[in-house]
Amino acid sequence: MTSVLKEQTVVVIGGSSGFGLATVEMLDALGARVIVGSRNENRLAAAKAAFPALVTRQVDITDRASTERFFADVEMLDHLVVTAAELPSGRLAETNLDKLRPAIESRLFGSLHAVQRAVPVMRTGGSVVLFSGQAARKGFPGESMGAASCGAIESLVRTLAVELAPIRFNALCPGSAWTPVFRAFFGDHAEEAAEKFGASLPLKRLARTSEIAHAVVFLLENTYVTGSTLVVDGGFGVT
């Protein structure tokens, strides 16, 4: 069966590693037109190389500006997919608040900045698919901000659903993967960590990049699927 996404055009932003990148592949892999946002041009140079037809450019969704340089070029499209977030830790009572503000202003101002910029340039039919992350569901001891900017992107989502139908809003909240982001939290201790993790899950391992894309896909695709937030974590919210 062919995919409703096929020629359609989709802007994912964070599109060069990890989840992001698992989507893009996806997306191309079904016929649609992706553009595809980073900060880091050595892996949007990588990305292109891997898959040609890609359109991508680089943008820093923290700076309002260059998020406008960014849609500046974009003249329409149907869909918009961001997972970039920065992830700052510490313990609240021993940590300067500036080291923490980058959860926020990535992942909730930065989200924000984006969908403020697509949502003029988007087709009738047009969604919009922001990530959550498992700290909104669970505590994590040095996680408070990251946590913040997770639940704050599930209720946006339910607001901005309303607020701007009928374009649809929804959040993916993923399980941990095997992803630059998890090897970069976890430093040295990256695969004794993940070894731990995945066997404390019903499934007993960690997500696939691909079942995370796939969850987004479906979120894309999907036409009556709006103000939810879709959690992919392997049964992590159950243990």
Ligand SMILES: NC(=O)c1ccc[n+]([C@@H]2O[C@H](COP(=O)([O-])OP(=O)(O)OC[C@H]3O[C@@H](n4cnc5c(N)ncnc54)[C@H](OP(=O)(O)O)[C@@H]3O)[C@@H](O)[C@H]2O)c1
Given for the second form:
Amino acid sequence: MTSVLKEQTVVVIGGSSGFGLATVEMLDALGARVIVGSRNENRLAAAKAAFPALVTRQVDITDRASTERFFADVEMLDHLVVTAAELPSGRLAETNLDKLRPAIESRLFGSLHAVQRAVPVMRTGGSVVLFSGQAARKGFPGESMGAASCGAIESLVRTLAVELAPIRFNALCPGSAWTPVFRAFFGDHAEEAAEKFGASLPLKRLARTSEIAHAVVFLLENTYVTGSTLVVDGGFGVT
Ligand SMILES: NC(=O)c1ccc[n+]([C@@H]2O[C@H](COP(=O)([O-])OP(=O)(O)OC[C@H]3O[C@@H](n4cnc5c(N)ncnc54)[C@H](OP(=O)(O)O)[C@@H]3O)[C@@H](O)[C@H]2O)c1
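What's the form predicted in complex with this ligand like, now that we've got the form predicted alone?
So here's everything in the complex, that chain up top.
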């Protein structure tokens, strides 16, 4: 069966790594026209080398002017996916708020900058997928700002699904997977953390990035889903 995404234009901010890159790979295979944005030129070049049909462009979505420049050449699009976010952590009593602020600046304001530029050029039938995380749903010491930023995304899509209908807005809450974010978060203990955390889940392993990409594609393709958060976490939320 041919995907409705064939020949549609999808912008993926964060598409040079991890879940974003896996999503780009799936969209490319389905015949979508994919425009990838992120900050690091080398990672963009590597994505382009792997999938030559991609259009790649640098953007820092925490910076409104940079986001405006990125979208200036996008005349029309069908869908926007934003996976990009920073995850600074630290216990509130011991941490300067300036260290934690990038969580909100990237995930919440970054997504809002992108949505504001994408919506005016979105074709009828368009949709947006924003990324949340498990911190929105369970308490982890040191993750207050990650939790607040992910929770903000889950509430944001409910409101924007009404305010900007018929554009569909959904959030994806992924489980943990072995990506640069996971490795950076656990540092020297990443392998040990991956093994321990994976074993604690009902499905006994971390997510594959392709499993998260598959869920993004579902949210883009299914024309009756809006205002929802799709949780794809190997059962973490029910333990
Ligand atoms: N991996 C996990 O275990 C896990 C679990 C739960 C939730 N999540 C969430 O899933 C999302 C994706 O995670 P991931 O594991 O795929 O991370 P990743 O592999 O580090 O990918 C993040 C992507 O976003 C880009 N990016 C970051 N900040 C940006 C900015 N300000 N402007 C533009 N691009 C930016 C990065 O490229 P540049 O650095 O070159 O800009 C990269 O392409 C994140 O929101 C994360 O919090 C991940």
